[in-house]
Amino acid sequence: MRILITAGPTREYLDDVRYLSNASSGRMGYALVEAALKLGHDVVLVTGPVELPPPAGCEVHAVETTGQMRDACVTAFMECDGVIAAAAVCDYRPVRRVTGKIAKTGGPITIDMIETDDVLAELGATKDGRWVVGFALEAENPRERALQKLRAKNCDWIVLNGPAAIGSVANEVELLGATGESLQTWSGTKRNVADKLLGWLHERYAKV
């Protein structure tokens, strides 16, 4: 199979030096790439800015903003059999990016924000026979919110994890199916979890 995998955070700039982002390390996405390569799959990695070297043997597209990630994913997905969307994209961006650096004024400032492109939803809406695995990092009502995300973004499966996964070398996840059923639970290092998830997918699609 040829698999698209997204990893890491995205950045949305307030001005030329400041940006909104999150603490995603990219470890989960990069571990998924390594697991897929070990099984003999072709991998396209679309990665936000992380301090990790891309695994050898995959096609790499480095991006910064959510819009850039969307463009790279839409193009790559056309030639892939499926996608695993492990990136932690920014949900909002400033309406206007200030040129230069916002100066301190001694008082509060207000920054108007709008939603960014929904990369996973667009891939789900255009999958046309391809499979889509999403990731949901949830804190409150986690299973309910993960299932809402699965259905809203037209995923085939969604991997539920919690805030403790951010920046960690380990993860604890639950794989949920389209009808809300719990299919698998895995825990351990992110490499171990990645091996389990890719092994699960490999069993279903490698012979198709």
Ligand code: CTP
Contents of the next structure:
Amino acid sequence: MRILITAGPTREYLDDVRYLSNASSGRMGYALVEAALKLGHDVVLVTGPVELPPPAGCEVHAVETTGQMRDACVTAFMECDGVIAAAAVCDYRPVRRVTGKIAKTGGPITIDMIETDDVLAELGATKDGRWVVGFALEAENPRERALQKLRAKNCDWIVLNGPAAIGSVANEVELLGATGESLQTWSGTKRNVADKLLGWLHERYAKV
Ligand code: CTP
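I've shown you the form predicted on its own. Could you give me the structure of the form predicted in complex with this ligand?
Below, the chain from earlier opens the complete complex, with every other chain and molecule after it.
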């Protein structure tokens, strides 16, 4: 199979030197890439800025902003059999990016923000026969909220994890299907969890 994987954070610029982002390390997404490569799949990695070197053997598209991630994914997805969206995408961006550097005013400032493109929702809406796996990072009512996301973004499966996953080496996840059934729970290092998820997808979708 040819699999699109998103990883890492995005950045949304306030001006030419400052941005909003999050603490995603990219470890989960990169572990998924390695797991998919080990099983012999082709992988397109669309990655936000992270410290990790991209795994050898995949096609890499390095992006910064959510808009760039969206454009790279929409193009790459046309040639893929499925997508796993592990990126921690910024939900909001400043309405405008100031050229140069915002100077201090001596008082508080207000920044108007609008929602970014929802990359996964766009891929889900155009998936046709392709499979779509989302991640959901939830603190409260986790299953209910994860399922809402699965439906809103037209995913086939969603991987539920908690806030402790951000920036950490280990993870504890639950795989949910479209009817809300809990299909699997996996815990351990992100590499272990990635191997389990890819093994599960391979069994289900890989052509023999
Ligand atoms: N996602 C995306 N584009 C966005 C926001 C999220 O592709 N603009 C993807 C993530 O990669 C993940 C899934 O959507 O696979 C859910 O992300 P999450 O941050 O848990 O949910 P949000 O939709 O951002 O909702 P909220 O932050 O309100 O919980």
